Amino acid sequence: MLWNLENIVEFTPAQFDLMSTVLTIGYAAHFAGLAYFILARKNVAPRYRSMTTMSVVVMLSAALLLLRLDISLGQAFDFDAASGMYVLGDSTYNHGYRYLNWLIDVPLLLTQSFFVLNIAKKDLFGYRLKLGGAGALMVILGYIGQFYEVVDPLGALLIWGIAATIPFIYFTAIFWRLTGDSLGYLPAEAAATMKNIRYLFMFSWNLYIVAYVVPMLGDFGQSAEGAVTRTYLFTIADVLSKIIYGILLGKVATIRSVAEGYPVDGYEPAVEADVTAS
């Protein structure tokens, strides 16, 4: 796995430390939203809960395999008294559980916004089809690319990442209609809160982008800053795009569930009339 960045860089104890703390955030922070959208599930109309039920599953995927990059962590790495640094030992770190998070994360985050979305029954496969299936495609293009990151960071994972960028601006156009046209339905509240959730995902995914282009920057891209930077950038997007957007579509679907006269506690049923879905 010599090809990961972090298995070419020499670490100080306060990298490695500032490595395995963000990580250790990271998958406290999913086993905590874990927690939080089971509890959550009461709160929203039956018709819902299939949403919250994919942002357990989103959360359970995330915190372990945050968890096991944090071991992979420890594991690889041995400190040296005589430089003072963390160096490479007999194993490597594995970048590529990230991906095997996101293959299965990525299609559930795409699709679990049609639930409380107004998408005819005819048209729900079609549109979980596409969105599932690019981002997928997505994620095996970027998991190719993060191969060459050491050995030809501006050729082979520049072509490769600008390959995967090609199904990401597919879903994103595909989502930013549908989210978009919910705001002339949903309830005013409700409405306001998919504003912030069109913007939020517009910031979050970009910053997985900004985070994978970081091998090619020069020399701070293949060193151990860069390493830190990258892995940074990489768990702040996905508690963003996880948790806090899984936060987000269940404010959603607990107006849309007062308004259509499911009981929440905390929320007074709605003056204005909801449109509910096909």
Ligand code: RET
The other form holds:
Amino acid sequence: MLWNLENIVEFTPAQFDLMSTVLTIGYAAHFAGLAYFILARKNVAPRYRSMTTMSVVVMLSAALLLLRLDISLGQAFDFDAASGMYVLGDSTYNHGYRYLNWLIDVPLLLTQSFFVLNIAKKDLFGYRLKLGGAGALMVILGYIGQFYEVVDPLGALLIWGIAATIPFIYFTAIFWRLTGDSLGYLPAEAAATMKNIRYLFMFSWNLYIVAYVVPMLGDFGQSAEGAVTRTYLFTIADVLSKIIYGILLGKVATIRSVAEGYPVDGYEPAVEADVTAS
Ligand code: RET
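May I ask for the structure of the form predicted together with the named molecule now, the form predicted alone having been displayed?
What follows is the entire complex, opening with the chain shown before.
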């Protein structure tokens, strides 16, 4: 079907190369992240290792998805010597795969932070359910919406997008409160990192919305430039919201591990450990 923006445009060789290069940088970065998180596992005390495991799963699923998208792009388009453009061949490019990947990664990314927060045991399951459930609902609503990005960008695409924003605001508010509380009890260095994590979260997760809105932007939104721009935005958002976010959460876990007396290479044992067990 021709519901995705990429399938209704023709790319110049430069644009096509850009699309492919950006997708390649995306999966290469996630494969690199995969190696990093596997190797960095030892830098956190055992109680934080499930968090690193979640980063490993996120990296692998994202890397494979982006690789799949790049292959799909190559298969869908043929170079047309007559016009000098890349045009759609017998198959189509399925951008919806992205959302199916988010279905795995969004609940993982949201609940991953719980490992470095002090949340009462009795509340943990409830928060997992709320954040994981709202995250999955947002993705499903957005997935339905993206089928309309060509046929009805200012109608159905917009409406499903607004619907997806409701669970988004809901889980963002909870995430903001829980991480905000942590600034009061984390060791100073970890709290400073957590502050950055909160801003990074706000910036990178909102970037997905900007990318979703691209097809609504008139002629530009429905052009090859629009498709290339959107690929850029999604890739930047992916690297920030998964790789950099995971590295910073790992840093918080390392600082907490050291403060709790767990030896980590390159880190001085904390003099004033102001950490209480959760
Ligand atoms: C959609 C639809 C429009 C409204 C909103 C959206 C938000 C998407 C987000 C996606 C985050 C994805 C991540 C993926 C990691 O693999 C669905 C675009 C609010 C926030 C973090």
